[in-house]
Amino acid sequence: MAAGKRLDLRNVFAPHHTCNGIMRRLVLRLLRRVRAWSAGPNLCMAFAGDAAPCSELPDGYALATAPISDAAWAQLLSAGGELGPWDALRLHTEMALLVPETQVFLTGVDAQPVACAGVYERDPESWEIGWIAVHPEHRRRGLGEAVTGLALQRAVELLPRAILLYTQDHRLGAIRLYLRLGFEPALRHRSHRRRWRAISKSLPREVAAHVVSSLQVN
């Protein structure tokens, strides 16, 4: 390859060939994981309030009252792609950490789950709001804020502990949502302060000022 030219995976793996297409997706997935690993662990946010804000459900959606099948749950978690692929094994592994009676599902008119979140116990000193997902076809309707708020309400009702959640640097919409709900940056890794300062430059001025102020307290 000539000096100064970047490798173009489209030339290495022809997209019209099924086998090559699969290999191309695997390589791209590996590259994303390498980039994520090199950037440092996910950002951590801690709930700074005393009580969870009230969550109103958008019109046309309801809190699930009937059991949701494992297949439908895994499909919802996989739908957006941000949380990686899900199957029965991965789902059951995570369910072992789920605090009983804290999983929240929101359903649409067809009673199928379109948003979810739950409270997980990964260590004895904190609760984690985890695996927050909204189906791509139902985004930008307030479901993410509603389902996260409902899971937060369940976490607040548990024994008093720090309430955490984790997110990624590029998910600015989710970060703004979590800040609205009362979460603040929690510096759990040496890279976090630098990364939060970089993120603040892409946030609205008042929100960015709040983020920078919280970094000074940590």
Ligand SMILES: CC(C)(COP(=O)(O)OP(=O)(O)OC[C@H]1O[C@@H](n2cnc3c(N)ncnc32)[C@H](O)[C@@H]1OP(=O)(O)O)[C@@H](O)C(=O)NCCC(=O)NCCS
Second form
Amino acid sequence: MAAGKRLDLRNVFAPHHTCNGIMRRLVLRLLRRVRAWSAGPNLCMAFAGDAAPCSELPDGYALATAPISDAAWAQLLSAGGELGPWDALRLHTEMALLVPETQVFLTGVDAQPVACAGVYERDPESWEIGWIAVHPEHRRRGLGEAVTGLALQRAVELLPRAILLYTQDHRLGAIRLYLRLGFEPALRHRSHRRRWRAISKSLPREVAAHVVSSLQVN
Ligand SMILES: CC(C)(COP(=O)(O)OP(=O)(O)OC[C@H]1O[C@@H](n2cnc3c(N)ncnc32)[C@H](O)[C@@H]1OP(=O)(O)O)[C@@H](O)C(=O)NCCC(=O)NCCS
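Pass me the form predicted together with the named molecule as well; I've looked at the form predicted on its own already.
Now the complete complex, all chains and molecules, led by this one.
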């Protein structure tokens, strides 16, 4: 390797290399875990409003009224790849934490689910808006805001507790959406203030100013 050149394991384990695909996938998965671990725990945001904002559903979409199968739900959560792979086991593990009657699905013209979010109870002191996803073919139409807003409405109607959500530094689109809905950074780890400051540099000026001022009162 030439001096100063960074070792890229994606090349070392490229498909043409003698190492087989399984090894490559294992190493890449391990690398992702190490990177996530070294970055610190997930960022936390807390809802700072009193009432959930009302977001309009974009034309052609509706709130699902018929039950959605577990297979269709897992497919939606897996569709973009950002939330990792979903199978029945993972889905049922998370469903055990889901607050009854809070899961929201939005459907498209063919009645297939295209967006989802729900309220989860991971501890007795807060509600978590979780597993927010919009199918990649239906993004940037306002569905993310609508489905998160609807789950938020359900959380607000529950016993009064902090309403939180967790995200990661690179999910700038999701972070902008959460800020728009009234969530603010909640500092839960010594790395969080520094990470929010870094994130604010990638946000539009007014949004960044709001984030930075919320860090001062936190
Ligand atoms: C994050 C996620 C849910 C957002 O879903 P979405 O449907 O694209 O969200 P929205 O359409 O409500 O908002 C996204 C952007 O589209 C814009 N938008 C909304 N309606 C629009 C329209 N009609 N035309 C163009 N843009 C539009 C919004 O202004 C917003 O832009 P901005 O963030 O740059 O200000 C989606 O990208 C996703 O599923 N990501 C993968 C899973 C994930 O990361 N989940 C969050 C885990 S914490």
